[in-house]
Amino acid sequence: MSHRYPESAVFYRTLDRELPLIVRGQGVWLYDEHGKDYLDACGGAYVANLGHGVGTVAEAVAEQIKKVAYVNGTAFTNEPVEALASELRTLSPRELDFAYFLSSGSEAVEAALKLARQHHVEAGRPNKHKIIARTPGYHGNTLLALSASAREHYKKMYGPWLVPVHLIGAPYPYRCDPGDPAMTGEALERAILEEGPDTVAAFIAEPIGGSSTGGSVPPAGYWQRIREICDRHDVLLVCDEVLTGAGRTGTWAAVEHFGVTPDIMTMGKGLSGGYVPLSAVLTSERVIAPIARGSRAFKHAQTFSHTPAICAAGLAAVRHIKAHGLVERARAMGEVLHAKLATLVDHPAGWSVGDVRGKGLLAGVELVADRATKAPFPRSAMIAERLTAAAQAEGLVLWSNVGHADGTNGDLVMVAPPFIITESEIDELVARLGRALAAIA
């Protein structure tokens, strides 16, 4: 086993290779200790949507810490949390007027599903406890969020600790026929009827696919049908916008593309631009009313919920996004990004590029062994991992995913740069990706 330094005491997720030491970031660029530049084409993990080096966010955090470092949300409120909640009320889909702040996307999903359960219990429906989710799909690494995910290679080790979740097919236009129940929403109807409508508490899904389906956009009418099914069976619709929210797809929340409002929405990642760990659960008066009338307390608490410093960062980030029109920029530059990524299909080394898809500054590039049949590479070839490594050697940071084609096989890389990326930087991104494709061909 190698380490970054012989004396390193850091326990990273990756244990089989040395990691470059990043010492500086500016805009869409990262720089390591040797001066090598890396185009951060996925914002780390879809996080750095403002780009690196936004001084106003750092200053907001510093000023808040000077005033007060920490107060607990069970005893006090604070200025940044109140202001941030008010800002989100103006940006989020209608009726999502209340925000509960946490530190990570997994925590937000965990809290959202617990909120759905408590809503039903306090509304007099204690039998409603089951969750329906989609495959491919991913919602986080805490145990309930992991239970609702479809990453079997993540879940295998912890299977005895996970709860049963009914998984239905996700809309995946590249691999699904238009009439497939996964594409029409019928799969949800069948699952609710199979489980028993009086037992199903919530359906959770990403409005536009994240890395699990490589930015797949559901067909017209899908989300309207999902909303109708949830309403008819009194199932809470939870939209996981941890990855797709905060402007990533060209609207503040990706679900806005479809004209539907969820009952609960989670946010994270880009909500603070990556300057601090921050996430949120957004919901409506209708959802919290039974709790307010009943126990009068959400049975969930974490030490750093609602704390001033993280909310100060989120407030500064959200105001920066608004002041600089970055959601609109993500939409406009997304069109440029998708047009230029599409040229990879005709690249001399692009023979393995089966599909380029997504919305706004969220794009997936799926790699296949045969374009005509869409047959994936065998998992043993580790194409996604090899391409990501080759890209990093070229100074390009990508995010990879595997297993989406059939649960085991399937390779794709995700592109999700900061919203401030320029057209010339997109050209450089595509050029470096082309060289990485050539390197593994």
Ligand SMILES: Cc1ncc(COP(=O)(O)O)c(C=O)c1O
Given for the second form:
Amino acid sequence: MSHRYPESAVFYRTLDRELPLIVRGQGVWLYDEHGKDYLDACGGAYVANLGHGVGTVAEAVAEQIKKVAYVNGTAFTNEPVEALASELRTLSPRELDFAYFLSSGSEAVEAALKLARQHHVEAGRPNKHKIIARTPGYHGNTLLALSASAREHYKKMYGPWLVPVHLIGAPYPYRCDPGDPAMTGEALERAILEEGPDTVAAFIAEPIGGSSTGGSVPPAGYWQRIREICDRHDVLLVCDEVLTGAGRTGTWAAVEHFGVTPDIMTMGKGLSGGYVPLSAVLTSERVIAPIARGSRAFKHAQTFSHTPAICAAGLAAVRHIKAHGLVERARAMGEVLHAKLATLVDHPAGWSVGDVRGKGLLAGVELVADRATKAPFPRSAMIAERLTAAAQAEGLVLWSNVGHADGTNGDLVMVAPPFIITESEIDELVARLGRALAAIA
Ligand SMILES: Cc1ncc(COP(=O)(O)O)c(C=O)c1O
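Got the form predicted on its own; any chance of the form predicted in complex with this ligand too?
Full assembly next; the chain just shown is listed first.
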């Protein structure tokens, strides 16, 4: 049976190719209907952090569904939501003591930005409504989250529906000078002053770059400067940890590497390890206080927020991460991964590998036409897409990103395997990636 449009009844994300049908997953491996194995080197989309086939999470969800699957979060609370919020309180940056649960990263970003706005309105600052975000950067595909994202190929079509968001440069050490305002944080101060501090509600950014800058790590001092600027102008700092949170970079939240605490933090993807769709907005008493004193309700509600079944999966996943020391493992195996990926530079087919970077089990491999000048390939060469397709043929699942070099050109692939990956599986990952590079050379 064909798994392509229009033979299948599925409206696929891509309408131009046949998709393999995956029937089973175990550990870092996926298996298709013909028995071919795929090393899931990006946990799907940075989601399967625990690995595939963890029985305890599946059993916890099944048990909860048998007890009670759904209650409306306005009228009732439930055991898993209480327990999950308490667990997160022990893990998250200090002061982020309260958790609001949703189903996707985009929903968490929408809710986080709305929360920032409502905080200011109820604190008597109704003029504060503007959002500042970064380019390159990505926060989701619903309309407010997309407005705050710098993905032209997603935004172009929906431009008339998007709200204006002031985009400043993201720190991108491979392509920015150390003194660049994007690298020092100065770009944020300039943007706030340009917009008028009494009109700016929030600054949203990924603590360590996700796909958009290929795992770029900001320079020392960047996040402290950002925190100071936000404090000075009463702008809420929203750290989007949808991709980096839940241990991916070797600490529970990536922002912990930099010793600052945001006002609001989003999580998603790995929070449930992919066993159900689950995301969260974490925030502090200080942010909630004006709302608790004022209208006494967050003006945002969704049918599946705080529901028992999704929170049971999150609770089981978070307890599994803790019990198996998976955050520490992401840190240790991250070092192995980065050392082995660095060998691609000297691989016979590695002439196009310009940079390998990241933190913990988050790595970006940037491909360039000329290593000396860092000139990107022309977009028409479709290097990232071709490499991802060649890797899939080799049984290796990567995530690609394009356009980061200058808005149009730029090719990179992301490697972010489940935290349980072993050293020999990392060897296999790098070997398959080398063969894929050779196939497109
Ligand atoms: C940093 C970041 N924020 C938000 C999102 C949106 O999450 P979702 O696709 O679950 O809506 C993503 C998705 O890739 C992301 O990487």
